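Only one chain is included here, represented as structure tokens and corresponding to the form predicted alone.
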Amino acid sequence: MDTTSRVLKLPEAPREFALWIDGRPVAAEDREIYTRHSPAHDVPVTRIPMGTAEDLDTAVAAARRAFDDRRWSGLSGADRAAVLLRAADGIRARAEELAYWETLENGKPIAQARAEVGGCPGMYEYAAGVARSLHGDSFNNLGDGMMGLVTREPIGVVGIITPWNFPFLILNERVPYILAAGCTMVAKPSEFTSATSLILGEVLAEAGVPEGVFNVVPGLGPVVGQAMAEHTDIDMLSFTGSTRTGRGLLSAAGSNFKKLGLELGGKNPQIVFADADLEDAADGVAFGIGFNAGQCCVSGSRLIVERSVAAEFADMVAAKLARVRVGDPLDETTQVGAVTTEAQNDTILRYIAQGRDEGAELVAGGAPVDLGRGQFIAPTIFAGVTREMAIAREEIFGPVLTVMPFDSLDEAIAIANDTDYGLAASVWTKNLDTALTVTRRVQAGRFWVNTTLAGGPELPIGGFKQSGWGREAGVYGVEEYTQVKSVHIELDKRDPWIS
């Protein structure tokens, strides 16, 4: 690959991958092979072996051995931190390779992929600090004869199911924190975007993560994902994906009452008041719906804007989106790349058609972008949207923005909360009272004031309502993968029960 050119070259042949189990690659042999075609170029780019339920059993057994013999959980926080810091360096050393394969499989712009990969080492560095500082509590108030301790212990073997929209980023919003807690794990990436998860196995092994601690079994959701949810030797399952699939995992996880961490769908509001810096807000709203071609669970897909500026502001956003560069994701100047899967492409176009049929006014976009190959959709804006319309209520997972005006702060909050979801929200205003009131009353797990889609390893992520439960990242994200134990210590001679 030529990293100095403005447009990176396609690979001459698809790259062959293997499963990653017990610290080593496991060759495809007679397993079914999924050949992934670039959604932007219509050419084969990777060949991924599809794991089976038996492969999952093998990986879980390796993770269980690694947990039970304490080769990882028995290390000090300082020793685990040292490995995490080496992993951060390993990701930096292979960042260009990781971004390249992420772009080829996913269709996102190479500049975006580089930024996402570039942010991941910081997660390991932050988690390394938490590994050293994680602690429990003590109770010295139980009288002279008793002392109490509260300890945190790793929960055990963790299963991770990640989606195709942010394959490397979402995985690394979990892995370093799970490792910091002392757990072992098995990851199942989407069959569409498995390459970077498998490369991570090599990076972690080189950093000193012991055999069996991190395993990757690519495969189909109904095969590997379902088996993972039902597996009685997995202690916790972290799933990122649709609310529909998350709901189905609830009953499957009852096999051993495993703990669940769920980051699910969103229909996220961007609330814009007339006193906002409208130029900044227009750019932020355009970014919030165009980023990753709208294939983002925290995408700002509902624009709720004060009526006095609603028409002007919608035109400002439309003008911004008209200048967005939709194109080849291997072109370093591209801002919006391809839609990742054919099924998702069809879904987005179906919602756009439904919006027209429901009577919404098409302000911008609304059609595929023909580049001669691949699947691309122009960022789309609908005005005249009512709360009952499907495009206002259902997660489209594409670059489709709905515009709804409001007349009062209370109405803005009511519209924002009128959804089954509660994953993220943004407010744009220069009034501190307004910003804090909206932040406190809108039901969302992540909130941005005068910005959107910002973040870092320090702050937790997760949702309210049908957007899931549990938290990833930050100190909370390490604690999520621990169990709390109460310890009572008798200091004096026991008062006899039997005299």
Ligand code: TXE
The other form holds:
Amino acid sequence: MDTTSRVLKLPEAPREFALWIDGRPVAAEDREIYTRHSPAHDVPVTRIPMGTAEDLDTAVAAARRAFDDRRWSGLSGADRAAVLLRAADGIRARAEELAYWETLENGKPIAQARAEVGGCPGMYEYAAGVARSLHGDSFNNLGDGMMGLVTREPIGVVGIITPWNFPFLILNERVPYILAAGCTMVAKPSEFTSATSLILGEVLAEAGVPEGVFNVVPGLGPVVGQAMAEHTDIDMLSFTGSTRTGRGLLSAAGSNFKKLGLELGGKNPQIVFADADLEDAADGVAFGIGFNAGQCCVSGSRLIVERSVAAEFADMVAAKLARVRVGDPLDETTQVGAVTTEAQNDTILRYIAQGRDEGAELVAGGAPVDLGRGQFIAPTIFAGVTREMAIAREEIFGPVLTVMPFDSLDEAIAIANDTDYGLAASVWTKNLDTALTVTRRVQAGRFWVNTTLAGGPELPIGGFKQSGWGREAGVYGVEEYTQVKSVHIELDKRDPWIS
Ligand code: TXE
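Structure of the form predicted together with this ligand, given the form predicted alone:
Below, the chain from earlier opens the complete complex, with every other chain and molecule after it.
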């Protein structure tokens, strides 16, 4: 038992928030207030005004003005980069505050929230570099009379809809790249976790992001989110959330054929070969399913393991998970905190019951953890799982791992690809041929070899198949928010059409 543990205090009263529109806070006034309770402590922690469709119109109009008058897109890449670098420092300066409110609203451990917030300044610094280096192409091979240019232009006003599992991280995997591209934007966080998105408004304004370039309208999905998808003055929508809601947005986005970026669900394989460093792999698999209480679109929720070591390996993972510290997220030593929403808690418990009913064998966990308050679920492992079972096919979004054995490389790849999703995958082996063959043939937008859940500002994220469209982060993540213009330049006299 770690006796050095430090437990942060709960706030004395819930913190009041305002909307963030056109570079300033807009007070709640007579808007409905959503009082968010900490899912770990059952006490009110924030009070968030629920924006309306009219608020969205106001914010989109501000973003449109800011885009059309070129106050941001007209700056040089160097000037945009200077603002992005100041924003990175601004996040660093308020990192502890951001991590604290993230933990209170989401239920994730404070140490994890600090690490997530701590990863965000690097996104701004990287995007600052891309803002300066973003370029098009030229064609000097069209003959003496003609030159061709391909230029990149910002796509315009962007809508961002984010979920509750990584409220600050997911937002910041988008915002700096969108800023680097020269766009303006309106963000709608999940109603459960709006605080850190609203704090970001202040940080960006202080860094010198001009008024109207970054707006936040907190509110309900079917109200503000739906209006955003339908809005004809939004040029692109970046949505992160469930595949079901994402599918619904397809027709709404048709209002003006806005471009869609979609990061949706996953049912991600962890493929473990007998020649892997099993100790390392067991730790990675435990981390891949336990991290954020399994509420990650990239959680490694399907363990596909070579039959000769399957039983031994499942026991190793179970032993690791038994030692994971599930507890109060305000305790700095906690590794797994609360399940974020009541609905998600019910969903996870329902899947665990379904796994039992379908005849899977419970190896570990399988029940809530009673801490006297809040909602917590013990990391859970099911063996004897078949490909048809719901727990093997559907995204549970909780700490529930299914184990399926394989006998050959081809079978491992076939099981891994037997899903509608294609977000992420991990392979554990010491054999280079095996690692590369699996990496080539498994359909997933993100791949990890002998590790899992690694990430950073440089590498793009996004999914294959029903896990989504487009890419965020990296140079790709900036290019997504641009459109390409081709320019033909006549250097001589045109051949006349009418002589
Ligand atoms: O997601 P929603 P929910 C998966 C996960 C989870 C399930 C349900 O399996 O169990 O989704 O979670 C906004 N128009 N993921 O119900 O509804 C909503 O307000 C426009 C995976 O919370 O998709 C929030 O801001 N927007 C995922 C965002 O969409 C709408 C992360 C996501 O909520 C809307 C979260 C509408 N009609 C859940 N309805 C991942 N890929 O990481 C809701 N929203």
